[in-house]
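Below, in structure tokens: the form predicted alone, a single chain.
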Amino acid sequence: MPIVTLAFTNGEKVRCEVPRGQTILEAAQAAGIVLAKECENGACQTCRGTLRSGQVEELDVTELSEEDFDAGAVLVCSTGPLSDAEIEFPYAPEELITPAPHQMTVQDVTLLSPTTARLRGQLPRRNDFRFRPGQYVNISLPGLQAKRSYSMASPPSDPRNVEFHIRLLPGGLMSAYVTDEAAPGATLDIVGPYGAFYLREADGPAVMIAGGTGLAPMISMLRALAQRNATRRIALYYGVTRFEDLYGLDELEGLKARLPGLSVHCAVAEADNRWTGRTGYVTDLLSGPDLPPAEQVYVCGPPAMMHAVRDLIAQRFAADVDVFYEEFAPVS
């Protein structure tokens, strides 16, 4: 039987025969063992790590693309080993939040941009609810058998008043639900948080590189760092398709007036003359020249985005520098 070690930033590492048929993430509850996960069922790519030796197989449909494969990229919900193996994932495990069911009550909806809105709610002064900037809950929408996944853009100082960056879809059910019926006072059940994709503590400089309302976990991250007076140099590179999409930049500069080390840098692909920055995609903007060193690299986006933007730092940024990825899909 297959022996796979899932190794941890920590040092750490833990070992657990796998059952052919059975996938790692399986193997792996089964022994107790705690890993990041949500969807089980190789969409959300929480569970994901990278394959350092040894061969495995995929045993269901996964989101994962050629690239990802050829980067070693495993969602160990949906993949079993082949031989022994190693899998390396990006995290400890003591720094891994269970999550938990919350009433939220919703304290306003405003419109950011015409295509996106800023839901802002309160959970119960009495609540457990604690997450890393960066994350993500689900959230139920009521009398309707659907949940939507959101980014907190708040910063986890404060986790009974959260904020999320909610894109407006043509038909969509969130956006039908924030721009008619999330009155104040509404409720709204949460489960979370989710995700390995939040803050690491460092010193040395970090690149931010966010698309559409991807850019809702950076904005988390920044006001954690400015609350702490951080000083570590980041490069924020934001694109968006049209000048509708763009937003935040008002936040943005008040961000930079907190944190002397911060550089924003926002493009538009489909500009027009209400735009006088830089046109193109954020991919242009990371083609240039003049992009700064970095050893962590934060990246949130849509998946012909996130695609893209895996090529250009493989080629960009020396192969060890830490790399973090969040997918999203927009979905009615």
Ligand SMILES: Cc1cc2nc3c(=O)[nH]c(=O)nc-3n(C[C@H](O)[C@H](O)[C@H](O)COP(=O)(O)OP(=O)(O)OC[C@H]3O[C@@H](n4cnc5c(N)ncnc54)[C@H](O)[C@@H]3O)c2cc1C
Given for the second form:
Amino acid sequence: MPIVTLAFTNGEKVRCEVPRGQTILEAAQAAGIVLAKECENGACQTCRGTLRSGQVEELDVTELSEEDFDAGAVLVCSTGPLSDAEIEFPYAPEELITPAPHQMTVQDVTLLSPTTARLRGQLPRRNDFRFRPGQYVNISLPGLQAKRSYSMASPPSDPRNVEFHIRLLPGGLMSAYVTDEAAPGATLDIVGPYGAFYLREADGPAVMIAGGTGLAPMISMLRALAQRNATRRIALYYGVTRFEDLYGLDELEGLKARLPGLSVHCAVAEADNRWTGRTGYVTDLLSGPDLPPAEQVYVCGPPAMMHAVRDLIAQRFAADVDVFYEEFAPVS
Ligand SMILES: Cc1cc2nc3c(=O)[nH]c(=O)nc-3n(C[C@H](O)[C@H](O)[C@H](O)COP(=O)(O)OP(=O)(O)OC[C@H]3O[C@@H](n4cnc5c(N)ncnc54)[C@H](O)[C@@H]3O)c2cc1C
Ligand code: FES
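Now that the form predicted alone has been shown, please provide the structure of the form predicted in complex with the ligand.
Complete assembly follows, chain above in first position.
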């Protein structure tokens, strides 16, 4: 039976036998090993690791692109080993917070731009909800058998009061709920926190790359850093498709005033005369000669942007830079 070694960022390595036909996640769970996971069907990429040696096969259809699979990305919820193998995960087991269900009361819904809503919610006074800056929760749609994932934009210092930035998509279920129904006092079931995309403690420089509401987890991270007067050098690259999608610029100005090491670079792809800044995609911002140094890179946004940025990151950053991804994959 193949033995899979699970390697973590704290240097810990755990070995696990994986019976034929079982996924690595199933075998790890049976052995009492806790790994980051959520959907367990190859969609959310929360269980993503990197293959360091050996061979694996996908047992199910997953959302992982061919390029990512070829580059060694593994979704352990949908993958089994073909030989002994080693898989590295971008976290230490003790950093994982166990997800749990909670009820959230809607405080208010405000438009941050014509296509972006801010939903603020409050959890009950007595609750044990905690999260790391950058993580997300699943929100159930009232009356429907559907849920959607949203990253907290608020910092974890006040986990009772949470803020989400929600892209309003024509025909979208959550978009319709937020636009037409969500009102102060409404209750929503949430489960979380999820995700291995969260701010890693370090002093070295970081680059953040956000597309659209992919800015939300970055704002959570920046707010957390601002609360402790961090001087870390951070370059944020933020791109949107249309001027209507642009939001958060005032917030980012405020964060720049509190974070001396923060620089912000924005681009609008289909700009009109309301936008006087850079025209182009976030990849254009990253293609110039003046890319700052980085020990960590955080990337978050919709699938098309993630796809474009992944190739560029491989070209522009050294192989030993830690890169963390969160893809806002739509529910299929
Ligand atoms: C881990 C994770 C975290 C996320 N965090 C956030 C967040 O903080 N803020 C946020 O706005 N979204 C976030 N998303 C995406 C979010 O979960 C929903 O998929 C999105 O908001 C659409 O939901 P909806 O119900 O309005 O639309 P749906 O009913 O799901 O879809 C309506 C239509 O829009 C299409 N569609 C869905 N998403 C996109 C897209 N990104 N671009 C273009 N077309 C699309 C669908 O294919 C469908 O045709 C996250 C997703 C994941 C996996
Ligand atoms: S838990 Fe593996 S892709 Fe969601």
